[in-house]
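Quick heads-up: it's one chain on its own, the form predicted alone, in structure tokens.
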Amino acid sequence: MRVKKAIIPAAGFGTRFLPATKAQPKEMIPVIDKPLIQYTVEEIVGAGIRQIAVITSRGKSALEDHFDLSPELEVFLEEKGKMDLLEEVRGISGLAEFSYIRQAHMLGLGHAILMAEGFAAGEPVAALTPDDIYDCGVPCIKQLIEVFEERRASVIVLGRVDKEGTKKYGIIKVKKQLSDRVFEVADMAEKPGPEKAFSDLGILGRYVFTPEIFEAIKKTSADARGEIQITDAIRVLLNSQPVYGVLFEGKRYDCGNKLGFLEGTIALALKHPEFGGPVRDIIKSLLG
């Protein structure tokens, strides 16, 4: 089974970034010179996937506009002789084939992924949260796909987390460690806290699912907030088939909160071929 499709859940309000997100989607906030969601799209494309479903909601039309053609802008850039910018703008609309699915009510990540059942059409599918920027030699989602192709089972990304991280992420219980980076999952819990955490292995926003995930989501009960958590759905899936976790190789920036967003912006700016040197000088001057 080849993974040819990916889902990006992007329907949330982005309340942690208010007031910046009052009139624009959080996913469109720029990190250096690209909106946050474009990093996720480029990760997907870098893994060889061309079909992408974006789960959206009211007020998210800017996402569709960004990945669409912009004839007026292209004509303007061509007339001004700004051919480098023209090529870059045209490249964005040609990155992938996009489908947009409206989610009327935000009922958790599991529900958002379920919205794309028709898009998946019985095929395996990747799912990526756009809050995370992964800076990896091999795209993070491709690292998962490689294990999926070997194991023919659902795969989730893992990272080591501290005690605070156990309050923010789903945490797995290990059934068996298969290599330095690959684990078979026995169980998991959503944000259990340090006292109840099975391990220090957190689930960090990247998944590759067999088609059976959609039936598992349908069987999953909503939590106390009325949301369907994907971790609970994966627990249902574990009743019928194995699930594996992969410790990714690379660096992750959690841009879903302000401090992580600032960290990611600074780190990527320092690596940028044009801005790296000047940004380093600015930081030195600010630090005295």
The other form holds:
Amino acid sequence: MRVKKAIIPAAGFGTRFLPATKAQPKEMIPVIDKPLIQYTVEEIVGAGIRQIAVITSRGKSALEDHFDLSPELEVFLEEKGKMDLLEEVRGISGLAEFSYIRQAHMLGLGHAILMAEGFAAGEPVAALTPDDIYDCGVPCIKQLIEVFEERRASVIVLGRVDKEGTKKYGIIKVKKQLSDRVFEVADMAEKPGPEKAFSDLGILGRYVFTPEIFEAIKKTSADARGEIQITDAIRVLLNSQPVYGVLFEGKRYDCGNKLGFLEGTIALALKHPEFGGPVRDIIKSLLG
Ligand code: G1P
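Next, report the structure of the form predicted together with 1-O-phosphono-alpha-D-glucopyranose; the form predicted alone has already been given.
First the chain shown before, then all remaining chains and molecules of the complex.
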């Protein structure tokens, strides 16, 4: 069971990013010089996966254009002799094989993933939320795939969260700790809050699923807001097969909210080969 396919749910309104997302998809907001979603695509490609399904919705056509060829732009760049840019622009459309699936009704992350059942066609799939930029030596999703290949069961990414985090993320209950970084999951709850949280281990937007996830999603009831949560679907899956969690190694920037986005932008700018030095100087001078 090799993981050859990945799903990126990108249909949401991006309300946490208004007004920037009023007329453009959140996933297209640039972090330095690349749109947010390109970081996720590069993570997937870095894990050896080339088939990517993006779950989109109305108003998201810029995502499709970004990963498509851009013949007029390419001719223009060639004529101007801007070969570096030409190579970069061409590279984007060659990154992977993209499919786009429209989600007409935004009924939650579980429902968005269910839209890709046909794309998965009975094979295991990775799922990655494009809000997060993971900056890891081994791509975060690859760290999960390694555990998936060893255990032949679904795997989720975990990170330690604080009290606030228990309101923002799914939280797991540990059945057994198998190593420093790998846990068998007993149960989980979607954004339980500090009083009801089983642990401080949050689910941070990266998943590798066995094909049975789709049946589990179909059996999952909607929550109080009418949404089908992937966390609830994984609980259904837990009735018939084990699920593992991996504490990832590396850094994660939650670019789905304004402050996390600023943190990610500054951190990545400081590491950037061209801008790192000048950005450090700018920050120093701004701080006086
Ligand atoms: C979703 C999941 C949640 C997970 C989070 C990670 O929530 O439902 O379990 O912890 O992604 O980013 P959302 O951020 O879409 O509300």
